[in-house]
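Just one chain is shown here, as structure tokens, and it is the form predicted alone.
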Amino acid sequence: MLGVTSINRCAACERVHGRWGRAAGLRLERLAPAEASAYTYGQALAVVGLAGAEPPADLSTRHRREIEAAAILMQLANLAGNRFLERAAPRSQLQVGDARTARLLDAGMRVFDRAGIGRARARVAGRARGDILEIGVGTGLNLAAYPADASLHGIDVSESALAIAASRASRLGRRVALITGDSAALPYPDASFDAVVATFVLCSVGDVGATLREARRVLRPGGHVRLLEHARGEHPALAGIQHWLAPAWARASGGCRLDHDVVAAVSNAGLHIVEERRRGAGVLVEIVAAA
């Protein structure tokens, strides 16, 4: 049931499912494989249906058609409305998710991605394989490059982006699990993923070092982050200036770090960096990285 209606924006849902599982004394972040594997396939029903969604092997047969049935019900409910809903955002977290500057924000990316960043994040969201999970997914940028068959999840805290990258995925024919959430704390049990992505999200996050280690701790043994980031230049003199830069353009653009090292932040939440690309002296970074 949580699994099911982790997808679904529905406020009353959250609230309702998420003081059952407390009540039950069930925690996602650490849930036993059966109950993770449980999640994850209610979570794919919510997406894919029941004739798209493949039940785990361990599952028994009460169980899945509890999950199944819920599903169900959860796609009746939708077809009242409950969809997507949008939900009042605290007041600092007001301009996060306006949807003029949700709006602004993929119109200015588009620009960037024709200037020559589209390619790179074709390289970093296309090769990543299996079940994805991209965080700080904003506006869906990176859902027309993921293999065809991957299986997707983004999770973001902007409602007003999450709109916007659903109604992309419907035009590219995608399905996608889009979730409000914190990169922070994500909502998903451990080993949950072959892939983490993140495409210039690193800059603006709130806790950098839990971001990460949370991408590290639901990712699968061999699974790889995989991130495509702007970073602190590697000439000196140009390091400086953004360094001076630095405050300012945290205040006009929302809290986006303009200076920050993103190898020693990979580095320091336990992952190790396998690949490392590196374009503009050093200001665009591409980085995979393992457990």
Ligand SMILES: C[S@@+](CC[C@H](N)C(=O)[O-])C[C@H]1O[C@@H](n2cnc3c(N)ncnc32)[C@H](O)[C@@H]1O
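Residue numbers count along the first chain shown, from 1. Note that the rigid core is defined as the largest set of C-alphas that superpose within 1.5 Å between two forms. Keep in mind the model is a prediction, meaning the values are calculated, not measured. Compared with the form predicted together with this ligand:
- Taking 2 Å as the criterion, Arg232 does not count as shifted between the two forms: its C-alpha moves by less than this amount when the rigid core is aligned.
- Taking 2 Å as the criterion, Ala264 does not count as shifted between the two forms: its C-alpha moves by less than this amount when the rigid core is aligned.
- The two forms, fitted on the rigid core, differ between the two forms by less than 2 Å at the CA of His243.
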Second form
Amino acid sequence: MLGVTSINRCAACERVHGRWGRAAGLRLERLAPAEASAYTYGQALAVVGLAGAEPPADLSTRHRREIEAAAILMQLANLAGNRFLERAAPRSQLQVGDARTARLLDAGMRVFDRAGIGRARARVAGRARGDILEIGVGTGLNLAAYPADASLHGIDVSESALAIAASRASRLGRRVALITGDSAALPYPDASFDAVVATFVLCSVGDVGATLREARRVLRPGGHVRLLEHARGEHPALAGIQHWLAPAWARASGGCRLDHDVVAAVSNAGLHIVEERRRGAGVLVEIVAAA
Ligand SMILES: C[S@@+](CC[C@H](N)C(=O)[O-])C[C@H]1O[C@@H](n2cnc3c(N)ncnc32)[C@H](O)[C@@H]1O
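Next, report the structure of the form predicted together with this ligand; the form predicted alone has already been given.
Below, the chain from earlier opens the complete complex, with every other chain and molecule after it.
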């Protein structure tokens, strides 16, 4: 955190973290080698972001995760308009272009994947068969999970995310037809696909109902919509906290709904749920649905 703070020259952060550091007897010039690596990595993350910084070899996994989590929180705070930083840095440094947002999305999602979401992706995407459409394909983090003989199509509103997906596909040696477009108005004829996959997409699309109705329209008879989403928790207290945090979360994340009811949205779109798996107090939900 000190590394990130010293780069951003945020007066408030320097006051807080500087005081903690002094109270703990920390002097930057007297850092142990492992502490100096952590400090340098924090600075690198603040300058080039998660996608561009390589963690030092001597950094422990626990420290790397903590530093990356701090950097993600700071970048999300910047997206939401961190007023401390606005005072400390020129405005142009705070503007987040679309390509940078796509890199941030990719790096952030990979952190979650390493924390266990990757296994859920493998179930949801890995069990799809035949002609597959992935809506909100983003940076292509599911591509590696699809069966080798599947025919892959992906659509997303973000050209920058699709550019990362295209280079990931070529690294993986996967052929995938990627197009820019809106999931609420899919440019495919009726009954085109055996499976429609979406992971962490319904929370951020403008029109969830239209997206799910379109997914149903392009599905062949016997096909399945396969979803992995974060959702409103099952416990009322948790759902209440999510509801309370939802406006700030939406601002920080660019419109993601923290408290949406995925199961109700799927049923309202005329889809029939054939499998439902919830984890993390119901916050992580995997759904297989048929028309
Ligand atoms: C949180 S990201 C998830 C990306 C990817 N599915 C994954 O699991 O890593 C949400 C993605 O949905 C895309 N998206 C949002 N609204 C969309 C829409 N109306 N049509 C198509 N894609 C959309 C965003 O551009 C972004 O790439």
